[in-house]
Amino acid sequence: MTRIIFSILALGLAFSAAAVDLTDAQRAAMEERIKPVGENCMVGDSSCGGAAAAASSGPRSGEEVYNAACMACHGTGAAGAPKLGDAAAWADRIAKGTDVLHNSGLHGVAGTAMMAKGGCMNCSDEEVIAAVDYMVAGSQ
């Protein structure tokens, strides 16, 4: 019985040792699979990061902002959001005027799921207004 246990342990040890003998290609593939997705850098820390992302050449268009931030709700009607292109759903809102619509886009609508800037905190006021104008133009 002791001999069988010893044989099993020796066999297990042999298999463990074989698992350590990886080729360079296998090791590289494993490192690629488990590498971090990204990194966090503190302001002023020049030891991480890499090249800074190119700065935007100007404000995004209303369509670009819609596609990046607004479409999730206004493309599906999620949480009661009026869908882009649904003239009936937009009619009463449009009738209130563009100032009211711009204010709703910028500051949200109390009692609804519409939050300030539609949750796009990296959108400028100008970009949010352009997105609102884009949705209105496509929903009349």
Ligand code: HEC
Second form
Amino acid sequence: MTRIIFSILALGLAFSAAAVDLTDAQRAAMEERIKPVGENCMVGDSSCGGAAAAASSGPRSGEEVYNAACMACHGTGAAGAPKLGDAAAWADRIAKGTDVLHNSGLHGVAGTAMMAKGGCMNCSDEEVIAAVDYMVAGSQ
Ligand code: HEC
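Having seen the form predicted alone, the form predicted in complex with ligand HEC:
Starting with the chain above, the whole complex follows.
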């Protein structure tokens, strides 16, 4: 009997260890999958956002947010997004000023694939602004 309980415990441990072993790409994919749930959350409710947001302590860095929520378009130029590191594509945008770019990051660009927060509804305003700054810094 004890041995059965023990193996159940060991199995549980093996599972939880596997859960921690996710790569960043898998995490991002997971976040993508749980997004519809997050989108039902009220704006400003910090308890929203699922496991990825709950597990992180404090705001994610601009780079982390970029990798999780912006790279799909800004890493590839998909849907006409200015690519990270493409100084020519960013020059005119950067000339508009940081406030304008932060605003675009937070509220999106009307009529384009750039949605509010790049579609990352579990990103705080602070995290989106950090991601914009990260892209701007890497695209001068
Ligand atoms: C679904 C694709 C997509 C995703 C995901 C996305 N963007 Fe964009 N983004 C775009 C496109 C397309 C544009 C160009 C819009 C235009 O024509 O000005 C853009 C433009 C921008 C601009 C420049 C806006 C301006 O005023 O010139 C900023 C800043 C920006 N995105 C930030 C972000 C951030 C931060 C994220 C992640 C949190 C993100 N984007 C995720 C598609 C995306």
